[in-house]
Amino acid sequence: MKKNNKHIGIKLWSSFSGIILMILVLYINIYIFSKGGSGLNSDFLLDMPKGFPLGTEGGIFPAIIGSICFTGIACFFASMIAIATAVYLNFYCSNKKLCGMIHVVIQSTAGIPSIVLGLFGYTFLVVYLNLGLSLLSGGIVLSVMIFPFIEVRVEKALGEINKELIYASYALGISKSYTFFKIILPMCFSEILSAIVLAGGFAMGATAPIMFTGGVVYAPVPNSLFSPAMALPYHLYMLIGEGISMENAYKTASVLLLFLLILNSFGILVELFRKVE
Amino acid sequence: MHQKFEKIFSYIIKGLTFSSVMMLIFIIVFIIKESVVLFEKVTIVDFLFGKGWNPLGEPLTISIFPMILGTIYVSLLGILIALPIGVGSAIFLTSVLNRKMRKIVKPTIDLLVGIPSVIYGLMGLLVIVKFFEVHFDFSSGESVLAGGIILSIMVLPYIISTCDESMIKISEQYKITSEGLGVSKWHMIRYLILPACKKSILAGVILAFARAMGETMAVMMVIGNSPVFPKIFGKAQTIPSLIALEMGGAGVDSLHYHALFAAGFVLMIILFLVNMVFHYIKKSIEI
């Protein structure tokens, strides 16, 4: 009897913290989806923001459409040069002090937080460059912060690809450019998707890079690329922070989040489905 | 033809590796260069361990020491709720469910990681803020411990996963001896993985607090943003909400917008060997 309680304070300790993580994610989601997603209808989806102060009735529509936008071009420029720079890496590079001082940079750029880069973002795109507050500001600042996380899971997926392949490949007097769109990019297709569309949701749930550099209380639907716009998490910012309205608070905070669970449950289908294979 | 198209992309990938670098290594140079100008009229001592933070009141005094303090409060605040839970349930990832189980469960740390900064800050402000106003008798709710413990959620991904892979993989070495020797499971788990986890669980605390450091939404909505030097109960200011709230406020070019650059540096600057300390213990993991 006493042999079985030997262990008891371990047990209870973890199968307590268990209990305890299991419970915070769920109850955050139902939380937020209790009090918000009764009240979504398509009206609230596809109307503007109206009422006095702005956002106290109507809908989130500019907001859905301007993150939608953010994401999209930080995810667009972001996965080419993070692209570019693990191939490069992997199989390019023959200087090894090259690679280490590359790695180094990307490290201290990872480690930049989100707030710095949207003051970079600010004075030298906003101001210097006299780009205004625009789509293409904040789309910038969140692909530099999204670059280190695309860049470090596709090097890492390039890396794991068996070497004898493509030194066949080479030994074949085959060129590199051809190895990579037939052997290497259909290999790890799946993760390099995935990294792009995990970093996506990253992106769209990040509100200090866009502060400054391009989200606004309230823009129309953007027409270019050089219009401000409003994005999901900023306006949500702004209808707590203000205390504008917490019914409309709830919902959008329903909305954002059913977008990055959507975003974030096939990043994470996808490498199951890998493991599967 | 082919040859051509080789030539061709290999230009495209070293062009856009370099580019991207040059960027990378400008925006640096570019943060360094606003912020230095500061320091010709302020000394940095001064600057770091000074009184407080007035940067266009008079007499000026800018001085970001109640901020440091804050962020590092409340980021350890937040680590020292997160690590028991995040080490006990790494344990229960690993030990006590069975391998299905642990397929089902793992990806719901994944959702954790996925959920915006910004609607953990509405929790805070909603749950945590308002409990602590309706039970306890505070005159605000916003204080540092609120902030520690919207924190600690935000970081206990990243405690269990460091702590979760080097288990599964001591384990895995271990399991077949110490069955073979009859050991019991919870044994095992007690003298043998959790001492030999000690420096992943060091490598996990160290990512979180970088972690920590740098979050800035969640954390400007609940610590109630006055810079005052932080107490558990009390408000307090981080550096990045400093600077999430500020500027707007501050002209380009005037002294109050070089300091807040100034700020974002040294915190660039704590987040750099904070990182660089977390490379060298996992590497000294992984030989």
Contents of the next structure:
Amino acid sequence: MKKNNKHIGIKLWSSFSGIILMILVLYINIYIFSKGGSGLNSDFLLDMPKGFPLGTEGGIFPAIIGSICFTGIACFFASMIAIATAVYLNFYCSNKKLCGMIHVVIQSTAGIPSIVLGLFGYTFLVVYLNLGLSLLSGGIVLSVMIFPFIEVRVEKALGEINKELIYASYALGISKSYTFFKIILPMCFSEILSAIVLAGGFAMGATAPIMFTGGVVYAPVPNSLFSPAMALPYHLYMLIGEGISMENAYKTASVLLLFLLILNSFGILVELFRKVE
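Return the structure block for the form predicted alone; the form predicted in complex with the partner chain was the one displayed.
Next up is only this chain, free of partner chains and other molecules.
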């Protein structure tokens, strides 16, 4: 009887927490869209920022393009390193101490504050490597931020594959690389894609890392990897922080939320589709 009471208590606690979380998320989204969604139009989305101070008039087109570019570069670099690390830890690393050390590094990276990553990026990429304030610098710093998120999920996906299938492939004389690309990768491709997309949403909403490495308020639409760029979260930060325009701040926040909802929904749909299969 006492055991059942404990289960009921845990169920009620879990259900209540889930409901509260859903209400909070819905409230935040509805509140932002109610404040800024009605003012969105093609002029705001496709025009350059104007007015004095900059941002009181015009649109956010350079910030939209900049955010997409920063996110794409971050996802590219982070996924390359994260997938390689996960493959090494699952199939090549036989030294448990080394595996443990790598896991400590990954967990430590996840705990670094984003503002500290931005400072490191400015010192190492912008100043020491002379990459300047650019899309490349900002994208690389964002990739460091989302690397642990992708690595942990990819490592988990690779670890859940039936080992007997892999050993059977090895027993037939098939190389590890062929086994990975022809058997393992197709089996967990959707989960890897989902992890990258969700991490992209995480990167798109980050402000601190790009403030020191690639974000420039007056930047136009970037035309190369070495061009500075504006981003939606940085634009939003400037509008609120400098008291420029709360109306445009809510509009910018609505656009940013819309992008995040699309990315997160796509990532969740990919994962659901994999489970149905």
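In this text, rigid core is short for the largest set of C-alphas that superpose within 1.5 Å between two forms. As the structure is a computational prediction, the values presented were derived from the model and not from experiment. Positions refer to the first chain, counted from 1.
The Cα position of L21 differs by 2 Å or more between these two forms after fitting on the rigid core. In the core-superposed comparison between these two forms, L12 has its Cα shifted by at least 2 Å.
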